[in-house]
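Consider the single chain below, provided in structure tokens and representing the form predicted on its own.
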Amino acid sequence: MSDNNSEFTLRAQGITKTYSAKSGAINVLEDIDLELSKGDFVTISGPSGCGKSTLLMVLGTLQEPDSGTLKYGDITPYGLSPSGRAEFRSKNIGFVFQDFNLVPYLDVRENIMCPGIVNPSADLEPRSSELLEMLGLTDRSNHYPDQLSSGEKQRAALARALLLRPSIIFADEPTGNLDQSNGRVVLDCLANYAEDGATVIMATHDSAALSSGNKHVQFNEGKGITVKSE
């Protein structure tokens, strides 16, 4: 993890998000308060449609809330210009999605190296090799996504998220398409990353995955949340 980012504490206060629908406004997030520090591995659970993915998008600076504040240390991402927020996100935040979001015409190593396009660094080639070995993908480095199993795709997506050693990783159902063995590899990697001083926030329906974290966010009826330390 980058030393420049290691002191960030995430604070969300009064986060509210509403979507428009033919049937009227849908309140997805209502007055959400959350504070997370480095070393936290946070699991988020709740029924489908309760707002888990939306919360990740808002906290990850990808979707601005209707009201409320979000701060990373002294930085208010939604107070930055769109380009400033994109730069902040690229340097400090990593994402792992359930559907992988790999670029189909790039091989595994090239997919992992994608974050380096906007943040070039001399050590990214050896870093990518390190991640390929750590996640058991070295012999797949020249393969394309359509040549990979679901587990290999998710491990490649995880390696891409880890490339720049971001302060915070957001993972949306990262084990949802995986068998138990591959799911365990992903969860262990995320847990180890948090233990090294980063923050990991994971939405999941997987009961086994819920036990991986040291904090748990449970969505309640009415869109409120309960935060528990494990």
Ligand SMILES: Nc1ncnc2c1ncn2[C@@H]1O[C@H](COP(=O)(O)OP(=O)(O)OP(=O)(O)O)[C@@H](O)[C@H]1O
Contents of the next structure:
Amino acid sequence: MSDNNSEFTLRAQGITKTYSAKSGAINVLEDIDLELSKGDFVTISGPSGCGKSTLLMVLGTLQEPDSGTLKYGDITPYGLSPSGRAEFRSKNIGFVFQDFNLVPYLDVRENIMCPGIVNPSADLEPRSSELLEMLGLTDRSNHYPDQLSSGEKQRAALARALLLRPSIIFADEPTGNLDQSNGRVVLDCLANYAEDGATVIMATHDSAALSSGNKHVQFNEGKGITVKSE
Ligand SMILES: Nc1ncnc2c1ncn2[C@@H]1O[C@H](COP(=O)(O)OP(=O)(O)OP(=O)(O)O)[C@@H](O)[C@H]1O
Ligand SMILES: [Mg+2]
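Would you mind generating the form predicted together with this ligand now that we have the form predicted on its own?
Following is the full complex, with the preceding chain placed first.
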């Protein structure tokens, strides 16, 4: 599964997710079916609060659904132990969080190299340099997160997600804080990554980002989804 050359598919069936809040239950995902293949660049769109981040976290094995099944090839991540699931995630999945989740006491390069703590390899230093360069962060590599603009944090979060060349990337509004030119850099980077054989799933409100994908997931009023392919 960690090999980008191996066939790779994600299948979600009948996924539901409800949050309980003081004001009552919030049904966010209802009976979601989705099948993704290697090379797919998928956009997820819908109004604020419709469930985009929740869907990414459920598919990204970070938040267990109330019902339904999720399969990556023959693997059922929510059937694994928490440590087994964490290992699966660290080998196969890169996640760009909507609020970045950078570690405040690590500088940009150290943040980018974090996934290497559990998956050490000799090429991580040059790989981090390559990503810093690609995302225009070389001259910020020794800055701490509180010394960065929002767009720089966003690009650092993307670089961290790409470090280990995971076979699937989840990106939650990865262009939300970027100007047009940096937004283009991020979208091209994700599109190239999918073209090279990974699967990229991106929640977005951004019209340029929406036109980058080859498969589009749109949330409906009733919390279900419609999937369109190009
Ligand atoms: N932990 C939680 N407990 C209770 N309700 C939650 C929780 N997390 C999210 N929600 C609610 O679930 C709904 C979906 O949230 P989610 O973050 O998935 O939306 P979103 O589509 O990503 O929104 P945005 O475009 O603003 O990022 C929202 O109404 C939100 O208030
Ligand atoms: Mg969100």
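Whichever C-alpha set is largest while still superposing within 1.5 Å between the two forms counts as the rigid core. Numbering follows the first chain given and starts at 1. Predicted model, so just to flag it, every value in this text is computed and none were measured.
*Asks:* When the rigid core is overlaid, by how much has the CA of S23 moved between the two forms, in Å to one decimal?
*Replies:* Shift of S23 at C-alpha, rigid core superposed: 3.4 Å.
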